[in-house]
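What follows is a single chain, given as structure tokens, in the form predicted alone.
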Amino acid sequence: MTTAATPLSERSAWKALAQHAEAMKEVHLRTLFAEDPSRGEKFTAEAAGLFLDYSKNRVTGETLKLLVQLAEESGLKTHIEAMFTGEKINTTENRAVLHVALRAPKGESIFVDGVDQVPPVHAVLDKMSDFADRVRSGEWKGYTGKKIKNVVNIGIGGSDLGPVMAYEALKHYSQRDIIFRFVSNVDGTDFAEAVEDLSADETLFLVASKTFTTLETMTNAHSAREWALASLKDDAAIAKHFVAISTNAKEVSKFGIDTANMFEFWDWVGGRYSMDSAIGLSTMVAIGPNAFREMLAGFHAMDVHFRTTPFENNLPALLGLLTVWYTDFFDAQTMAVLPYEQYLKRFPAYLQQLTMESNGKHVTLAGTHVETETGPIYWGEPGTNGQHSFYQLIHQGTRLIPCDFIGFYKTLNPLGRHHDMLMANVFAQAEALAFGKTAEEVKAEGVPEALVPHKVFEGNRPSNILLAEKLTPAVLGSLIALYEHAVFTQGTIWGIDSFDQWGVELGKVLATRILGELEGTGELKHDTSTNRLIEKYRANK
């Protein structure tokens, strides 16, 4: 009997999948659909407001059986329970991984070190709700007594990508008399453009940094402080125009922020999993506490589905297993996420951090080098824009790029035939990728012989289609949780820690050292290339 402790390549399901994959590489989706007319109904699953059609994947019932077996041999069920019950599965940092607690309903209990984490989560949610209501109603006034008209979120990584994505995704539900801006890049242009047309006496800054020492975030925060004081003139104004999302009360107070306006989150929340914590304060101010809680309910619905549903009908498990299938057995290096919904324009960028910071690892939990490829590159753009950009490569290029199409039955902005045209493209693209067009079909259209090879579509290019009724806060929550748990599924199979990110540390350390050298004149002790670049910058800045 194989177990999760057995090296991946030695698990019986892995060996069987390797053999099965060799046979499947010669099988075309045209054949699979011809042999099973019910395939389009059979390879589907539904949960938490999302419908998944994965029939256009290069899989059979046997493939799915072996993938589920691999999940079982890898201990996925045990790992899921360990996460949901607060075990410290982030072993390299000795931390629990409890983003699921951020959306657990009142009355549920999740313990870490003997302490129930759900009550403090709801205490912070209630505090956020009160604050959001005061800002939205105009009760919260700036230093000069004016209503807040502008909210600027300052963060980076998960403290920025989640809030930006959520604001854009749920803009339809946002309060339109408040302008929302987001600053993350330490490039001064990002801050300068964000406040160019704003008035300090009507602007509120939300500074998101757990330690309140994050270099980029605090550099921008101090620039914001100087910008505000240039107009407001009094240090006492800071408490009316800045709030903190942090755990470092000392630094927050030192900055001039009233610690009563400090919103807490916890070590068991990773940055890329934090948008439904206090990090989502800008989202709550934008859409209101009720809609924010609807989003949390969507997250929770997918959490329950992932925890309780057999893997063969489990949406996150299926997406995660299919990613392993293509990454490790078909040499797919990238995955395209293609939302046919303009409001989701930042969703692929959000997924890039969620997926690649989580699973971009070359070392297993046991400290050994991984045996297989991990962490495919995620990318994408909203349709139909991408069709006039990179779809050529997906259709006729030499690389296999599995695609996730995301669409909705109803649009939030009905306008003539627009939505029917949009959705026609979703279904058409998936069909074209799967079935292509043969040389015989091209010739039958009367295409000149010399052009025939250029108009052949090989097809057999896999895709998933995810559908929901319309983009609501609850559906957005379900969609995000779907990918969170798909990432966890992949990491469990590969035996890696999906919740640390040591790979970002070295660059940070070196940047801090080099910053001092750029601002000084001391001796340089890098390689010859880096030394020369620093010297050239010093001479020309």
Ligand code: F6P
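Same protein, the form predicted in complex with ligand F6P this time rather than the form predicted alone?
All you get below is the one chain by itself.
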């Protein structure tokens, strides 16, 4: 029996998959469906409010058996238990990885270094709930006694992408008399436009930063403070208009925010896994504490499913394994995520950090270079907009791009035939990608010979379809947890640390050095290209 300690390419399931893939590359989805009409029922799984149809993938029962075997040989079960029980599986940062504790029900216990982490999670949730209720009801007043009408979240990366995605996703459930804005970019335009039409005396800033040292966030937070003080004219106003969300009480105080107005989280919450921690305060103010807790329940339902369900029926494991299959055996470079739900318009952008900051790694946990391709590029746009933009390439281009379609039985905004039309497109796209259109079929339509090759659709392009009743807070929670654990599954197979992000450091260090140079006149000691660009900027700024 091989184990995760065995290099990936030497695991017996891997070798078998490599052989099997050669045979599968020759097989068309048309043949697979013709040979086994039960595929549409067989290759499905359902959990935590989500139904997954993965039958239009280039897999057979044999493929799935081998992928599950690969998960077993890679120690996925043990690794899941290690995460859920608070082991320090983020080894390069010596940290536990416990976003699952953020949605653990009251009464459960998860220990790190002998301390139960669940009670403080609920204490912070209660503090957030109290605060959110006070802002929503108008009880929390600004410095001049006015009700808060605008909430501006300042953060970047995981301290922005999750909150903005969740706000957009759950807008239907939000309190409409509060305006929500999100400032992330160090480009001053982001801040300037966000506050352009706001009054400081009605505006509350949520400064969200795990470290409270991130350059972009601190720069925007200082600009926000200056902007607020320019009209409120008293440092005492800060306490009414700024709260902090952070793990770093010292830096929060240094900034001038009373730690009584700080919402805490912990080093075991990774930035890209933090939208259900205090980082989600803007979400809670928008939708209210009850709906926020429903979202947490959705996350938790998927967590339980991932931890307890055999891999053959385990949604995140299946999604993760299919990604490994296409990335490593079919040279797929990218994965498209295509939500047919306007409220999920920021979901692909959110997934980009979750997937690519997690699995964009070329070094294994053992410190050696990986043997295979790892994290694919994730991208997407809501349907049907994408269809009129990049779907041409997915249907007839030269690359294999596995797609995840996400759709709902019910819309939150019933309007004539709109929703049926939207969903007709989901099913049509997946069908067209899988089965295509042969030259014979094109000819039979009377198409002139010269045009036939242009009108042929090769098909055999794989996709998953995810369906849910409607977009509720709980469904959003379980959808996010699905991708979190799919990423975990991939990272486990590849043997990488999905929870660090050393790759963002070098650029940060160089930018700090170059900032000094852009603002000074000293000698430049970079390469000739960088020197010349800096000189040009200095001369023209």
